[in-house]
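Form predicted alone, single chain, as structure tokens, below.
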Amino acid sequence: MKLRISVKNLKEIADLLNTIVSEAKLTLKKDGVTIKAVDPAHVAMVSLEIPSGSFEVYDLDAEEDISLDIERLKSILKLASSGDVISITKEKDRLKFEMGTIVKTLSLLDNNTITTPRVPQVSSESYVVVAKYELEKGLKAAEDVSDSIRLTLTANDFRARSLSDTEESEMILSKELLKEIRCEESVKSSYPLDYLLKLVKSLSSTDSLKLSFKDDYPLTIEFEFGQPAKGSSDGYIKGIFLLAPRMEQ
């Protein structure tokens, strides 16, 4: 196995996974890598499709699963410069990372200790496509108000509201400020704010997010991020984030 990938792409993958897990299993296939992970509380789940075009070099002898400590991986990436490209090779039960003048090895975890979750087919006809920076502003505004946030979607706007005994915060994005909106009947649902904010902060190269939900139903967020390798026309990483609703009294 020989891989070469930019530090920016690998760091964003690691940051995203680390919002819900500290360990993850990667399935390496001929056409790219897939990762599915669920947090210990089974509140949030992420599914990533990392095409071979995201890598400068993607060379496999055979398809296989490898499991990593994501926090240890992040500590290795701190040693690299933002413009570096990292070479990754497998030597028995370890991965070797080469970046500039630095070489580091990381022991692999037992694949049997990490369960790959089944990603449920959660669908809703109501959705909104919003600029990432707008959503992040709304979530940050609510951060010191409450630990949950209520999302409301109508045919004319998208709102994110948090409420406490003493404070209130609300983001209101009219139809004109949204990239896309589809909603025939008003829908609303509440979600844990910390999961949402961590996700959005981790996606440094994402321009927009597609949020799908309905009344008191799981939230689905679809996104693309990363940069394709030189010469690749289809190297963007595709992700789906699922978040359970918070039932309010």
Given for the second form:
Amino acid sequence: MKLRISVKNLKEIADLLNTIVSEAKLTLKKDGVTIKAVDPAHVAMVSLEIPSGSFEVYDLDAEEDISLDIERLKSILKLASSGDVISITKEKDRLKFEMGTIVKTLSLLDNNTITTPRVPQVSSESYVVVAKYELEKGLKAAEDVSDSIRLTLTANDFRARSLSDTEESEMILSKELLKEIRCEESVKSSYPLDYLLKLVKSLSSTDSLKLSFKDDYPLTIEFEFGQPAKGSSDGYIKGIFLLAPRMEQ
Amino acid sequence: MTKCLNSFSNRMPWIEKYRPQTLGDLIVSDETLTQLSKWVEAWKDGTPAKTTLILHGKPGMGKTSCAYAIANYAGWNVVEMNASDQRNRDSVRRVALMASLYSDITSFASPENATRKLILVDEADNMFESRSAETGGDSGGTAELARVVRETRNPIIITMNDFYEFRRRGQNREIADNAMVIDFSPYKRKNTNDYKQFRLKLMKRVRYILDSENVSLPQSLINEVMDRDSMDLRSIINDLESFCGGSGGKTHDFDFSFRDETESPFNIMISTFKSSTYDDVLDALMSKEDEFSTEDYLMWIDKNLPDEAKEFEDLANAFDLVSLSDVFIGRVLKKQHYAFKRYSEEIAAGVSTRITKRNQSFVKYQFPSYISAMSRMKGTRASRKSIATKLGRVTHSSTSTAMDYMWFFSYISRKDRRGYASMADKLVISEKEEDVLKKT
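What would the structure be for the form predicted together with its partner chain, rather than the form predicted alone?
What follows is the whole complex; the chain from before opens it.
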């Protein structure tokens, strides 16, 4: 097995996974890598499809699963400079990372100790496509108010509101400020603010996010990130992030 | 030797394979069972007043198994915080609090949507032991847990060994007040109705396991295992399994409490009594386990000697030798010249030379009753010591002096109730300590 990937892409993948888990199982297939993970509280789930086009070199001996400590991976990536391309090879139960003048190895984890969740098929008619920086502003405003944020979607606008006994924060994005909106009947539901904020912060190369949800139903966030390797056109990484709704009393 | 047939179909340890699947599989009293099912039912119509279930009792009684059986019965997913996780404020918030307020994202994958999830805080005793940042002990963890219990929309089960100790700390009283508390010790005293009921249920379960595994063991042996492991279900099942050669498929020796690769006490007993030369006995002693001390060796000989030496004269001679060895042990311990223990051991190793008519038939070596009795009383002894320390402090005497006069304090506590109440208040006497004092 030999893989070559830009530090930027790998770092973004690691950062995104690390928002919900510290260990993850990667499924290496002919046409790319898929990763599914759920956080220990069963509140957030992430599913990634990394096409082989995201890699400079994608050369497998066989399709296989490998499990990694994401935090260790992140600390290895800190050693590389952002313009580097990393070569990854597998030696028995270790991964070898070569970047510039540095060579590091990382022990793989036992695949059986890491559970891969089944990703639920959730779907909603109502969705909104919003610029990442707009959403991030609204989330940051709510950060010190409450643990959860209530999202409301109407035919004309998208709102994110947080409420505590003493404070209140609300972001209102009218139709004109949104890239896309589709909603016939208004929907609302509350989600964990912390995870949303961590997700948005980890996605450095994403411009916009598609959020779909309905009343007391999981929130689906779809996005693309990463840079295709040279000479590849479909090398964007597809991500789906799911959040469980807050249970109303 | 007892022969067992092994089923090779499944190599899972019995303790996993026969983990209770539903409430009915649990070995608990009928009263407890009613309480448990009431609690589960209450969750069917919204959040009940008692969101939390506290299960407390000794290890191995099936507290964790009970939590999983409940989840299975009610169709809840389980989010577990166990002892190996960090238990500080941050991790309680990240896992337990998040899980308690939001629905389960994985449950949307199955057709019967959005069921509840059970938050299991396992072995909560450890949560409060250490305050160092390194081990991730309590730094606001209990306060956060109190918040979780207050605000949760999902059922919570907290398991612990010592509820009374738990309740005394910080904000735990609030947790305890918001919880339904179930004592997982199946009976208070032997030979009560509870005890009989418990044994009956246990026997039924053991029979079920043995039948499913297609093995048979003599009733006397099952009783023996149950007696030795007293109330510890986990040990009983593990012992029975190791008895039947476990899932590995080979027959083990009769060996209850030592399961190591080195020579077991049982094998050492065989060498001691059945070897043809004294040197063979010494060889066997060389490879004994470190934990198997000279004192243990003497106790094992003491217990099993009467089965080996059937002639009175032999028995007397052999015991003479054992007592000689014991005298030396006493001196070694007194002078703290532990290196000389070896000589005492070697004296005792010659015990079979004193037996003229050896017992040629098979002897089932037994675990010294003294050791099992002591280990059963371990908890009591600890409480005894702690109350003696407390009494010693107010009576200006040492712990051991207070221990000697325990009969007196016990007498007072029974006769002068008011005086005792004020004393108990001042000394902060726990329930266990009170039990010890009253029973002395």
